[in-house]
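Okay, so here's just one chain, in structure tokens, the form predicted alone.
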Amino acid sequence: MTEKIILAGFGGQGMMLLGKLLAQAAMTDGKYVTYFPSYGTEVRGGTAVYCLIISNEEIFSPLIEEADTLIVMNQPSYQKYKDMVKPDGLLVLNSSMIKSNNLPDVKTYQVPATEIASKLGNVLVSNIVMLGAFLAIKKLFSAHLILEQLQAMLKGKKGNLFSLNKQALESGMQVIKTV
């Protein structure tokens, strides 16, 4: 099993956290992992992309020419990376911020992540809603494993955010069950 994933959005939408969570979960699960984070020149608002490869076998390059999965949070990132999804690949869109037609030969899920996160009380957890949707579709890891990694990352001052992030993850998983 090898899964090549591109996570893309504006800086500040949590793509780096999302990538780190997936990478940590994969390593904890005994998988090989490479990742390549890339930030726009702006601190917030520029494009942030995280290329991640998870495999049962050794990985020789962190570069992704054709992704198995693209998780995208906004319209500019969608426009920039949509052609990198391989035929029969997976596209998970934040439909709150992206207006698109389904790509031919690509399985597309439209998740209103920003809207769901807003209803939960904080739009900053829209990335975790997308993660929940991705987990429900691909089933690479259990939600429990992701929650363990999330809890480890949200220590100290951020510890109070765990409950909200758990709700966001569960909400994302529920969206896929209703699609």
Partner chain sequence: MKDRLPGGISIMKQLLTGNEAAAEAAIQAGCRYYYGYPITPQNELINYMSTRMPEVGGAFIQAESEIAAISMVHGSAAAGGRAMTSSSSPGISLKQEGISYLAGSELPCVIVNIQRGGPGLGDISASQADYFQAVKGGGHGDYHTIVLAPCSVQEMADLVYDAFDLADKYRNPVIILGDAQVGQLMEPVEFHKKPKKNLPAKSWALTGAEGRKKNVIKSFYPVKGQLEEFNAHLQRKYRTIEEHEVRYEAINIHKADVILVAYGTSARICKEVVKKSQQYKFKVGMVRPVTLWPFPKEIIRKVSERVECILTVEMSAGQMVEDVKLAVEGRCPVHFYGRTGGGVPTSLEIIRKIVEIVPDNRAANTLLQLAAVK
Given for the second form:
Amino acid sequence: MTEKIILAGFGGQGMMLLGKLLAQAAMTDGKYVTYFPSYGTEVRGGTAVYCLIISNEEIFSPLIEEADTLIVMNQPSYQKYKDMVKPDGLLVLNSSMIKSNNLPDVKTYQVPATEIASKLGNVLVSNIVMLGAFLAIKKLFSAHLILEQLQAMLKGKKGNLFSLNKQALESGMQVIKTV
Amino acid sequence: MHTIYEKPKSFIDTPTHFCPGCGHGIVLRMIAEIIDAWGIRGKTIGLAPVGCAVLAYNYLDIDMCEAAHGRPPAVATGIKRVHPDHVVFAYQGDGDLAAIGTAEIIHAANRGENITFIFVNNAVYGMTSGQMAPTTLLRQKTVTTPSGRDPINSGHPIRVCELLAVLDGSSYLERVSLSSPENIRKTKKAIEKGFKTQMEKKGFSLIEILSPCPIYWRMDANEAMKYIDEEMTRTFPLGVVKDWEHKN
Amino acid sequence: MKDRLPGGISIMKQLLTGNEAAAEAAIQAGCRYYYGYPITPQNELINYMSTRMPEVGGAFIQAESEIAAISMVHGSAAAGGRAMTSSSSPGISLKQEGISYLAGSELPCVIVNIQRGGPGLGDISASQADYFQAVKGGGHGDYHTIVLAPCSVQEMADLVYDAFDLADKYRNPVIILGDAQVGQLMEPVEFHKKPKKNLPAKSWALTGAEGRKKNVIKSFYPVKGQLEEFNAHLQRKYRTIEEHEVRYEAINIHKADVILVAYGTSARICKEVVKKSQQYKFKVGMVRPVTLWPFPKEIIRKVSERVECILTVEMSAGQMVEDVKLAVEGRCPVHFYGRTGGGVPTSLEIIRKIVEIVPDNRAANTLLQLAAVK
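Now show me the form predicted in complex with the partner chain; what you just gave was the form predicted alone.
Zooming out: every chain and molecule, the one shown earlier first.
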């Protein structure tokens, strides 16, 4: 098993965290994992893209030329990376922020992540909604394993954010189940 | 028999490479006297600069480190972090401290490094054959200012003590000179005060010493002393510029 | 980093960037003096040190410049401490003055270079264009630094740890030559705290000359003849290092028709080509130098006697390839494939290059098949 995932959004949309949760889960699960950020000189607002590779075997290049999955949060990132998904690949897009009449010919899930996150009371958890959706589709890891990573990261002052993130993850999973 | 004069133990009995009439030997000797008198040889580490005083480690019988040109404040900082309770001093000339090492001295002062800087200002580059220093006086002739220092092309003499005084991190700054026995005694007191500042952990101290360079000032030793009093001190007035003990 | 255990010692794997792993390994190797200046793409290292050093009672200073940072390393190393600085290419250029003085004063220290594109301000993406600077001296004078090239986050941690021992063993600066990819890449890493090797005592260090003769740390030898004598001593030391400290990884070199030579990030990609070739008749092997200085000349000379050709792959316009050629001494053709300006070679590009340089249809055919395999 090798899963090559490109995560893209604008800086501040939490793609870094989304990928890190998956990477931590993969590590805990005993998998090989590489997680590589590639960003421009902008700190906020620019396109942030991350290459995440999870495998049962040694990973050579951490860069991705052809992705098994693209998780994408906003329109500019979608335009830039949509063609990197391989023919039988998976596209998970944030339909709240991406409108397209000609979707690429790959398996596509449209998740209104920003709307769902807003309804939950915090737009910042839209990344976790996307993560929930991805988990429900690919089932790489159990929600439990991801929640464990989240709990470890949200220690101390951020502890009160755990239940919100948990809700976001579950909402994302729910979207896929009801499709 | 009563000994009234003795070579300091921390001053090695060897001929120095300094030119006749140079002030470096006087300053190094006074440092050795203080180290002896205070019994701090075993906990003192010195920094030698690049320039005329580069061979200071051949004359002082203490642990010493060389630094690249202008870098003694940074190297001393690295040493002080390892030995915070030792007496660390850097011995620097005007080119080393006020030209190529300007950033290092300003930031050492700004961090309030608990280190003592002995800044020998003779307004000229001696070791490289008499070029302009950052502290060369206006109209002073040097090899690279053959018609005298012209501020339009070469800028103005830098007053290091006054420059560092505006930084909150500096604690003790004094300008002294070697122009007379009286002034030499004041210089020794100032160096002692610098070491005291450090040993009481009061922070950054710098003693600027106006020192003769008769060779590149093109004059004899007596004229050089007079030049300090009559010319140099007009640009570089003597006195305490900042003192943690007497805040005004 | 939140999952870091008290004392920084972890028996568990942690997901860290190469930059963070370098910092943590330094701490665990006993480095207590870190001086740096921010520059992308090594910022994770200085950031990590700023919180970690105070935790272990060490010194951290964000210096006023790269020059000041390396000079502070000079001071702490002279005083007997384990000291480190880190930067990226333009900043490493500034440190060359200090590195020359450190080498000339025989001071142990570790310098991490997370290379980015050049020349000049270049860009912030991965590059291997500082090879010449690192292995051929960089600063002025006849000197060498030991140069170690990690290709993964784990190896970054392991080599930084070893770098401090090597530095102390030989009283010599050690450079970790990484790049933006291995610096910013996150991978699981374990810190194996190894027992201290039997290292010589630092009787030369500046500690205050209490009850002993003074120590002087210097690189200035103005008396005629002294400097030549000192240089001869340095050269003897360098020959000893060349004899004992060469490290490399050799993969499938015995069955190989073509050998790839690559280090660091480009070696990871070459490894993929080597792996893919195993299912075909035409075999690709690889020598990955881990020490760039001393360079693994001997193994490259040996393989050159039985392969069709050697291909050196670098993220530069061709630097290490010169050392490969010097080792091969004309025994077989030495080819080069490189990318610059942030370009990272892909396995497909490398395979195409192999097809180009092997004028043999049989080989080309199998390789083209190989290229088709994703």
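For the two forms, the rigid core is made up of the largest set of C-alpha atoms that agree within 1.5 Å on superposition. Every value quoted in this text rests on a predicted model; they were computed, and no experiment measured them. Positions refer to the first chain, counted from 1.
- Put the two forms on the same core and the Cα of Asn102 is off by 2 Å or more between these two forms.
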